[in-house]
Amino acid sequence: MVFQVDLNSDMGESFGAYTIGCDSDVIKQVTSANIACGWHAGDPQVLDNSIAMAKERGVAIGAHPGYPDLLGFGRRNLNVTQDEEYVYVLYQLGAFFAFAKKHGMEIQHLKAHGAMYNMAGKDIRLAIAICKAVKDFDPQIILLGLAGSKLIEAAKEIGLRSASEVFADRAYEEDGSLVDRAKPGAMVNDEDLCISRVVRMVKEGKVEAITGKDIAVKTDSICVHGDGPQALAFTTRIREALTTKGVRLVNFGSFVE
C-alpha cells in the first residue's frame, strides 16, 4: 500500500518591524503552505514575500484567514453570526487572491486560523459560513480543516472538497478535538513521542487520545508549526521519519477528491 500525505505549515505571521517564525527555512521542507491575510497577523509585503518564497520553492499556498484580533494573535474566540464569519473570510481571500494572481499562482487551499479554526470546528453554523464563502469565491479551493471536525462535515454537505488535518505536536480530546492550549498538556513538547504520532496517524489512521484511549483520524495533511525555537529541526526529523518509513510527501491538491 502506497502511503501519501501533505506537510504544511502556517506562514507569512511577521509583521511590520516584528519577525514571527522562521519561514525562510521551514518552506524548505513543507509541501503547502498556510499564508496569513493581515487580520490575524500578518502584512501586505509579508504577504507579497511570502507567495514569492512559495513559488520559488514550488510549495503549494492556502489563505490562512482568521478574526480581526492582532493583539490576542487571533486566538481570541470572537460572538460573531454566520453572516459575519462569512464576509470575514470572503474579505481576505480577496486580499489573498490579489497577490497570488500577481505571482501566476493558484490558491490550493484555505485553513483558517486559530478561533475561527477552533470554533467552527465545533460549530456546524460557523463551518457553513467559512465553506460558503470558499464556495462562491472558487469552488476549485479546497478546505483544510481538522480531521472529523465540523469544518470537514460542512465542506461535504455543500459540495467542497476538503482535506483533514492533523497536528503533530498538539494534544486530541476523545471527541477528535484539540485540547484547549488553556489546559495541561494541551502542547505535546517530546519530539520523538510527536514523530511517532505522526507515523501512527498517517499508517494505521490512528492516535492516542490525551486520555489514552485510540481514537481513529483521517490524514491527508500534518500541520507543523513553524514559530516555536525548534521548528526547522523538529519539521525536518518529521519530514525524514516518514520518508524512511517510506511515506511519500507531496501536496494534498495531488490527491484529495
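Rigid core here is just the name for the largest C-alpha set that superposes within 1.5 Å across the two forms. Positions refer to the first chain, counted from 1. Predicted model, so just to flag it, every value in this text is computed and none were measured. What changes on going to the form predicted in complex with a further copy of the same chain:
After superposition on the rigid core, the Cα of residue 176 moves by 2 Å or more between the two forms. Taking the rigid core as fixed, one finds a CA shift for residue 212 of 2 Å or more between the two forms.
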Second form
Protein chains: 4
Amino acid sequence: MVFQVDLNSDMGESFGAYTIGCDSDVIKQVTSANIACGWHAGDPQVLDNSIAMAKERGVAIGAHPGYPDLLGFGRRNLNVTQDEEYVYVLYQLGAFFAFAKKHGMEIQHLKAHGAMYNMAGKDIRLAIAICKAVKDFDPQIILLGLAGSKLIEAAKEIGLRSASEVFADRAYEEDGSLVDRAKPGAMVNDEDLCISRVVRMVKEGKVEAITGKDIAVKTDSICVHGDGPQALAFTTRIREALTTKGVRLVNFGSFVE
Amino acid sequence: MVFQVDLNSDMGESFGAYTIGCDSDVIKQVTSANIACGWHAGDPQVLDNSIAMAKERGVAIGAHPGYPDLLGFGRRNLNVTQDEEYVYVLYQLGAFFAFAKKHGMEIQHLKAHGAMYNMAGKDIRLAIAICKAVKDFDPQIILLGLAGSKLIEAAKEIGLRSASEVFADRAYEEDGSLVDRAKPGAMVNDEDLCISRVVRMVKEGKVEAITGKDIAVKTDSICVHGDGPQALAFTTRIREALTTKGVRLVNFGSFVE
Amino acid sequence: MVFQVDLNSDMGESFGAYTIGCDSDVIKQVTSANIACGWHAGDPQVLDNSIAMAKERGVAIGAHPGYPDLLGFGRRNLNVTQDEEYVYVLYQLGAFFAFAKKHGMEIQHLKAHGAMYNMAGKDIRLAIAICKAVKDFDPQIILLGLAGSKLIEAAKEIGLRSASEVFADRAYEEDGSLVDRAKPGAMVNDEDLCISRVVRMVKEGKVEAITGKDIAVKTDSICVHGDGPQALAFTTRIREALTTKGVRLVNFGSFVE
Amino acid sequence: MVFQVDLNSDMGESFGAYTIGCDSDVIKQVTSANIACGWHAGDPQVLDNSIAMAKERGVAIGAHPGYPDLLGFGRRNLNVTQDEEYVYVLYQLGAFFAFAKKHGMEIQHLKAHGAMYNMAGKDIRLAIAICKAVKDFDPQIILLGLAGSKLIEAAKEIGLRSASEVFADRAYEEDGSLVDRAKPGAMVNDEDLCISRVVRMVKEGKVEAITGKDIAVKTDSICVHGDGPQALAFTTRIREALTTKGVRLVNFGSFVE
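Structure of the form predicted in complex with a further copy of the same chain (previous: the form predicted on its own):
Now the complete complex, all chains and molecules, led by this one.
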C-alpha cells in the first residue's frame, strides 16, 4: 500500500514595508502553499512574488482569503452575513487568480484564513458560502479545511472536492474537533509525541483523542508553520519521520478525489 | 455611411453603508459601464450588484480600477512605481473578473479611474503598466482611454485594442489634450454648444480647439456622468441629439478594431 | 417639579466623497451630538466640520468611537480583547479632542458606536475598558450608554459620570434590556404609542415592558435618528410632545451628576 | 563653550502582527523619539507601548504623522490640499496626545514622516498647514524639520519653535538642501567621513557641500536609523565620536529657543 500526504503552510503574508514569516525557507518544506490575498495580509506585489516562488519550487498553490481586518491579521471573529462571506471569498479568489494566470499556474485549492477558517469550521452557513464562491468560480478548485469540520461537510454538500488537514501539535476531542486552546492539554508539547501522532494519522487514519479513545481522522494534509527557526526545524523533523516511514510527500491535488 | 458611438459612465462606486451616484438611472442611458473594483470605491457586494444590473440592461461592462485611496476617492495623484501600477491593475482586474464570471458576462474593457487615469494619460510608463496588466490577463479586453493620450499610445505599443473617449463639456488644446481645469475656458458651459460639439466629434471626427483651430479627435465613446439629476438630464439631451442626427448608440466592443 | 431630558443623535458619519445622514437638519433638533471619530465612519475634515456645526448651534458634543470596520460601518461584532477596546477608544478620543480644542469646545460625553456599543452593553469587561479610557483621558467626560446596561454599571464602578439613554421605538424586556430585534414585537411601530411611552419615561421614569409589567428606566437622554425625512419628522413630533408636556430639552451635561 | 546636540530616530512603526525596526535597541541610543501615529504605520497598541518605552528610558517624544498610505508606508507623494494636510496632522497629533497624557509625558515635538516630510520641506503651503495644526493644538510643541527647509521657514512664520535636523550620510547642495538620491554622490558612504562631517556640523555649524564649498547648516538634531544591526552600530559610532569631542547628547527640547 502507498502512503502519501501533503504538507501545507500559510505564505505571502508580508505587507508593504512589513515582512512576516520565512517564506523562502518554508517553500522548500511544503507541497502546498496557502497564499494571502491582500485582505487580512499580503498585497499585490507580495502575491505576485509568492506565486513566482511557489512555481520555481514546484509547490502547488491555493488562495488564502481572510476577513478585511489587517490590524487584527484576520484572526478576530467578525460577524459577517452569509452573503458577505460569499462575496469576500469570491473577490479575493478572483484577485488571486489574476496572478496565478500571469505565472501560468493552476489554482489547486482555497483555504480560509484565521477567523474565517475557524468560524466556518463550526458554522455550516458560512462554510456553504465559502464553498459556493469556490464552485461558482471554478469547480476544479479543492477546498482545504479542518478534518471533520463543517468546511468539509459543506464541500460535500456543494459538490466540491475537499482535502482534510490535521495539526501535529493539537489535541483532539472525541468528535474530531480540536481541543479549545483555552483548555489544559490543548497543545501537544512533546515533539516526539507530535511526530508519532502525525505518522499514525497518515498511516492508520487514527489519533488518540484527549479522552484516551482512538478516533478516525482523515489526513490529506498536515498544516505546518514557518514563522521562525523552531517551526522550520520541527517541520524538518516531521518530513524526515514521514519519509523514513515510507510516506510520500506530495501535493494533495494529485490524490484527492 | 453608418455613424455609431458608445456612451460610458462610471458606476458601482458606493461602499458599505455609503451610497453614491444614481446607478439605476445611469444604467438606462449608457452602452458601457465602468465599474469600480473596491480600491478607490466600490466593495464586493456593490460590484456584484452592479454587474447584475448591467447584465439585466444589456450594458457592456469594464473594470474601473483606481489607487488605494478610499479617503480621496482615488482622485489624488499618488507617486507609484511602474511595478506597483501593474500589480494594482492586475489585482483589481482579477477581482472584477470573478464577478463577471459569476454573472456569465464578458469583460469588454478596462478604464483607469481618477488620478490613475490622469497620470497614465500623460506618463507612458504608467500607461504601459496598465496595458500590460490588461494584456497579460486577457488580450481580448479593450483599453478605454482619453483620445490622443498616452493610454491610447501605450495600448498600440503593447498590442491591445483601444477605444478613445471624448468629453462633451471640456475644451481641447491644439494637441488634443484637455485644457487644464485651472485655466479659463476649460469647461464648455453652454449645453447647446456641448451637444453640437459632440455631434461633430462623432460625425466628422473634429472639434474646435480652444485656440479656434479645428483638430482631429477619435471618438469611440463619450464619457457621461450620473451623479445627479442635472447630469442625467444632460445625458438625455446628448442621446437625443445623436439619435436625431442618425448616430447609432452602441457599446464600442462591437466596433473597435 | 422640573422635568428635563436630552435628545442625542449620531452625526459626522460622512467619509471622503461619501455623504450620509442629514446632519444640517439633525443638528437643529438635538441637544447632544455624537460625532464619529474616523474609524467606523467620519474623517478628519468631516470631524472638523461637524464640531463647527455643533458649536454654531450650541449643541453639546461627544466622541463616537467605533470599531475599525469602515466596510461594515462599525455595526459588526468584532472579537477584540479588553486591551484593544481600551486603546481603540483612547486613540479616537484623542483625535476627537484635537478638533474640539481647535473650536474651543468642551467634550461633554463619549458614546460608543454600533457593535462597540452593543457588545459593551452586555460585556462588563469591554464596558470597563471604554470607561477606563475615558477616565484616563479626562474624568469630566460623561459616558452615554443604554439605560440599565453594563456600560452604565461600568461607569459607576470606574467612578465616571454617566447618562442613560432610551429608545422611543424599541420594546423593553422586564430586566430593562432592549428586546432583541429578531423577536416579534421588538419594534414599537405606532408613533403615537412611541411618543406616549417617551413622555412617560421622562416624567415617570417608567415604561411598560413587553410582558406588560411596568419597569423603571432611567431617562437622561433620548436617542433619535437623522437618516431621512421620516426620522426627522418623528423627532419633531417627540420634541413637540415633550415641550407641550412641560419637559425642558437640554443637554445632559447640565444635569447629570 | 558648550556643545550639545540631539539624536532622533523614528519608532513605533510596527502594525498589528507586523514588527518593524529595533525599537528596544534604538531607544537606548537616542535623546528624542519620533513615534508613528497609526496612519502610515503604527497602531494604538504600538503607540501605547512606544511611549511607555520612551518614558522608561527618559527619551523625549514627538508625534510622527504621515499620509494615509499604509501600503506605501507613507513614503509616496500624495497630492493633498493644504486643508487636508492640516486636518491629517491635527487628527494624528490628537491621537498621539491621548497616549502621551496617559503616560504623563509632555509632547516635545512633531516631525512629519516620509512623503509628508519631503513634500512640506519644499512646499511652503504644506509646511504652513503642518505648523498651523501644531500651533493650534499646543504652541509649546517644537517642529522638527530638515535644516534650511520650508518646514523651518514655516515654523518661524507661524511663530512656532523649531529644531533643525541633519543627516550624517547625505550630501548637501550649496543651498543647504539634500542632494537628490537619484544623483551620483547623494550618499556619503565612508563612515569615517560621515562622522567627521557630523562632528563639524555640530561644533562649527558647517558642512562641505557637494560642490566643495563650505555652507552653514543649523544642527539641533541628527537623524539616525534603527532598522538593523548596521544602522545601530553606526549610531553607536556617532555617539562615541560626539561624546569624545566634548559634545553633550541631550534632547533638543532643553535648548532650542
